[in-house]
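The chain below stands alone and is given in structure tokens; this is the form predicted on its own.
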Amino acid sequence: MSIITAKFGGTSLASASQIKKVADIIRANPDRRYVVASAPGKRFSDDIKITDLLYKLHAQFTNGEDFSGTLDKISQRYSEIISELGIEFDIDSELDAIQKNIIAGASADYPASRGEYINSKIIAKFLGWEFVDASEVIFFKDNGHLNEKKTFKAMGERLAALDYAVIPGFYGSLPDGSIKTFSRGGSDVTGSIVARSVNADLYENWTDVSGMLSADPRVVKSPKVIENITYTELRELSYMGASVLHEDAVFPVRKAGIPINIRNTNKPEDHGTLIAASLPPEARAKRKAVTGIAGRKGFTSVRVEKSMMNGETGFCVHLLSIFAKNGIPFEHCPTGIDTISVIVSSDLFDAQRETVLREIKNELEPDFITIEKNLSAIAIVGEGMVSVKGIAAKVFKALADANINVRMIDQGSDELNIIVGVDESDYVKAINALYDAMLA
């Protein structure tokens, strides 16, 4: 038998409706065995996640405020889910104990924790499953760092044990016993960890899209799905935002060769997006060259300028360390004989501009600097690249065709991914000319 190890989102379990569509899901293939569930989510655009409404009712408490209606309507949400689902559950006895341990002094992770906790204990009620706390199989260090060994070791021992259970995502323990989570989203993480430690067959992620977007819908009308795609374009693609996971989530599974599924709860029937390490041959046949677009704003470029840069050893470290000290990262670095520009995040320079450009000045010595901002960065990516010509001239006469300059251009040496600048008001056109030329 094989396993497969399913996630679910807030968004898949945000009613009782949605909860007999996942259990419809889940009992469709028994080799689903291991289930993580999110909080329950919002069920129409007004609506409050329960997560959100957690995390108000510890603020409320710390405030000195009176609680009593947030708790009111966290309670009213799950008798509804409850009665729906015609279960016995004692929700009052849950909400008490969250209350009291708020009274008690409980962080704020803890009452942020019981939006899982409570929903899988409610979905393991309904499975007629067993229902396994994250706590006790999820370790953080005192450093808040995530007891990997420890964690796949209990984990792979509770669940070995059990054919089919369901584990609350986003939390585990730190060594004193109270509850730490995740950053949000953190459920893909801990969906991850299920299936790292069970050595799963594949881990799907159930969420409320039909897999991995080629561009951005925001800004292309209708962009196609990625059917299959690698782990390493999904981290090319992620970097610039276009991802549908928690970007922790990939790892754990990555290094143990798993791949993931990304599904829509309510398109079953679609393929969703599979994330592998290699394409299988059928798809690498019929795929295009690029993958997908994806793009970021808000940069800026410090251009160096020194004659006969090339001969000082050490000039682009030395000038790196000015930005590394003032806690700015580059994000790209593009270079030529007596020029390099250091590419960062605009809001990281603004903080520091003065103290990096005067240190610049006093330990460089360069002829000049120049200062561009308002700049946007865009990934055309796609591990097939390296194997057609002409790609780079069709990036660039779709850009030239449709008047857009091109301020800044860097391409990784495994030609993975052609990164291009472009000024931020360009940025949405840009995304469609390339869209058009390389994927529609």
Second form
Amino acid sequence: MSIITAKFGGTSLASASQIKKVADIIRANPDRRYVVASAPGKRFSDDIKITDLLYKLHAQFTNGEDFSGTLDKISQRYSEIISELGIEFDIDSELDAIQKNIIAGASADYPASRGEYINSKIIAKFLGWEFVDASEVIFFKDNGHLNEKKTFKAMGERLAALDYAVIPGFYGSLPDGSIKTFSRGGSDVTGSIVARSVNADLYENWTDVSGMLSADPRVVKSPKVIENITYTELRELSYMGASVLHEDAVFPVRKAGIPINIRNTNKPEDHGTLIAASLPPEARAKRKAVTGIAGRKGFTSVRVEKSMMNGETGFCVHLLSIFAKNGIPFEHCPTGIDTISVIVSSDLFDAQRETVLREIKNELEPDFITIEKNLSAIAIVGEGMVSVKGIAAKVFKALADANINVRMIDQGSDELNIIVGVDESDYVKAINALYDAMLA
Ligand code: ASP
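Now show me the form predicted together with aspartic acid (ASP), since the one above was the form predicted on its own.
After this comes the whole thing, all chains and molecules, with the earlier chain placed first.
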């Protein structure tokens, strides 16, 4: 018997009918033994997530405002779920406890965590499974970082004693026993921690899409789902803006070589996306060289020119240290013989613009500094690119045919990606041209 850890997101658990779908999915495979649950999310686009209501509750209390209306909304949502599921559950005492603890001075993390806490208790009851409070098995250090060793040990031991259990996502406890949450969307991280602690064979992450898409659906019409992707490719695409999982969710399972399967609660028949250390041979055989395309707007290029720069030792280090000193990380740094461009986030650069330019002028005495704003960066990502000839040619032909001027080129040293910089006004056109040429 293998072990599957299955995490269900907020939209998958937003109502009683969604919870019933989830229960069917869980019961369809007895290997799904450890379930991690989010708080009820949105049922429709204008709906409010329970987590947001809980944050609001705390903010209203802190500002001395009346929070009874917010509490009523939370109560209504849960009461509806409880009565439609037909279970006995004392929601009033849960909400009383939240009120009391807020009044006693609990931080915002405490009420925020109650969304998953209550939902997981409800789901455990509905399934007839054990409930394990995350605060007893997920531990943070005083500095707010996860105490991995203590957590994996405590969680592993606790769950080894249980055949089936529901664990709330999103939170754990600090050394003083108080509640601390991960950043938003953090139930994905809990799922990964549970999978790692029980040494699961698979970490299923159930959401409302049938996997990771090969391009942003707001930019490309109906992009294809990526069936298989490596952790490294996922990291590259996520960094460039593709979002399917919380950024920190990959690390615990990746270290243990546990694959992640993104699945759709509303279409359980779809295979979704399998994320693993390497691609299965059959997937590798039928796959294109490029796996996905993602991009981000909002970059500025600071181009510094100085004749004989090439002969000056440490020029590049000195230039980058000026950005670092001013809290601006660089994204790319293409160089010429006597030029160097530093590509940075426009927001961060604009906030420090005068200081940075003054320091460059005074300390490096360049001949020219040229600032180009409104740049976007587009990453074409795929492990297959290393072994296939002509990918770069295809990329630049597609952009040239679409009459797009390429303003920056960067190929990662692992040959996993080619990044091109284009004007923000060409962003949509460029991604579509690249998608049509490489992935359609
Ligand atoms: N409920 C939390 C949030 O809305 C955590 C999660 O769903 O993963 O961010």
